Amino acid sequence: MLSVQGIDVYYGMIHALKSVSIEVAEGEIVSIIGSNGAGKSTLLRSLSGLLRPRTGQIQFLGQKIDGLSPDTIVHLGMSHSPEGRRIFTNMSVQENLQLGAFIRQDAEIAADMERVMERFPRLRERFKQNAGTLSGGEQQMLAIGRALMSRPKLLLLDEPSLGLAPNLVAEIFRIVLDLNKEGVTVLLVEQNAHRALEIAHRAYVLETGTVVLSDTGQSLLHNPKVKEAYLGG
């Protein structure tokens, strides 16, 4: 489904991603783990068109997408729930979800919004509230729900558990598993390495902009180097 081939991404003179190559097959959960500043969010921004690689190539569903605009990439079936949620705080929950469906003109938008609220009951309770009044966990649910409104084939999730209480972290990861079982392919960036590897079919380790390890999630979960660096020994 997704093939990233040797991309280099810069912020000015800073070389943020160095010849990064990853693959995501249809139906997988693939996790990207690494420390702060490793380039995880930069990778997702590059995939969704927010950043442009200087070299290398990104293919999605057999089509070259590096250089395409973010809205075009959403049209192709990739949706990005960004780090920090990036919801529209002065707009209601309903309006945020409607914006997630901005590329669509079909008759199923209301039905999909209903499905989002079935998945996240708290959003139904706060449907007309300004998104800025929601708790951190509710805002994260809204960010994921908004991304789902475009009916993505590939969902990019950037740090969905960041800053959440442990019970909400467990709920977010359960939802990721449920989405995958329903046919959504997931590329997950996550600092909670243990959780991310537990649910991943495959995973990559990024260090200072370079992929240093890749394997199945379970293999990396028991890898001594990964244990020492990311799983507290």
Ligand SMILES: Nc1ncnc2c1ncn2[C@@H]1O[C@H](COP(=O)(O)OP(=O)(O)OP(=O)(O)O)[C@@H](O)[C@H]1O
The other form holds:
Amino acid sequence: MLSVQGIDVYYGMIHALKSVSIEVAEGEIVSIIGSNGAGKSTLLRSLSGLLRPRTGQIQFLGQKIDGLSPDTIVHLGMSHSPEGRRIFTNMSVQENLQLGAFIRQDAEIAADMERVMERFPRLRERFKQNAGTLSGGEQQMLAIGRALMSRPKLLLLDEPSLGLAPNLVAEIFRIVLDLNKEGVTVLLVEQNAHRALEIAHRAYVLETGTVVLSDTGQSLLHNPKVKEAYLGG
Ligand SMILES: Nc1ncnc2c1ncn2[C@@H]1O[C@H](COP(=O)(O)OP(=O)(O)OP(=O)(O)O)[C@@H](O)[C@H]1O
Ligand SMILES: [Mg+2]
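Moving on from the form predicted on its own, please list the structure of the form predicted together with this ligand.
The next block holds the full complex; its first chain is the one shown before.
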């Protein structure tokens, strides 16, 4: 579904991704783990068209997408729930969800919004509420719900569990699994390496802009280097 071939991404002089290659097959959950500053968010931003690789290529569903605009990439079926949530805080929950469907003109938008609220009942209770007044966990749910409103084939999730209480973390990971079972392919960036590896079919370890390891989630969970560096020994 997704093939990233040797991309290099820079912020000015900072070489943030160094010849990074990853693959995501349809139906998979693929996790990217790595420390602060490793380049995880940079990778997702490059995929969704917010950053342009200087070299290399990105293919999505058989088409070269590097260089395409973010909205074209959403049209093709990739949706990005960014780090730090980035919801529109001065708009209501409803308006945020509607914006998630900006590429669509079909008659099923309302039904999809209903489905998002079945998945996240708290959003229904707060439908008309200003998104900026939601709790951190609720904002995260809204960000995921908004990303789902474009009916993505591939969902990019950047740190969906960051800053959440343990029970909410468990809920978010359960929702990611549910979505995947319903047919959404997921590329998940997480600092919660343990859970990210547990639910992943495959995973990549990113260190200072370079992929240093890749394997099944289960193998990486038992890999001594990964244990020491990312799983607390
Ligand atoms: N807008 C920017 N301008 C300059 N440098 C940036 C910018 N965004 C990120 N960087 C740098 O690029 C590198 C990778 O950052 P990135 O945000 O991708 O890391 P990350 O793996 O997502 O980290 P974290 O786990 O803290 O979210 C870091 O060294 C960071 O300082
Ligand atoms: Mg990040």
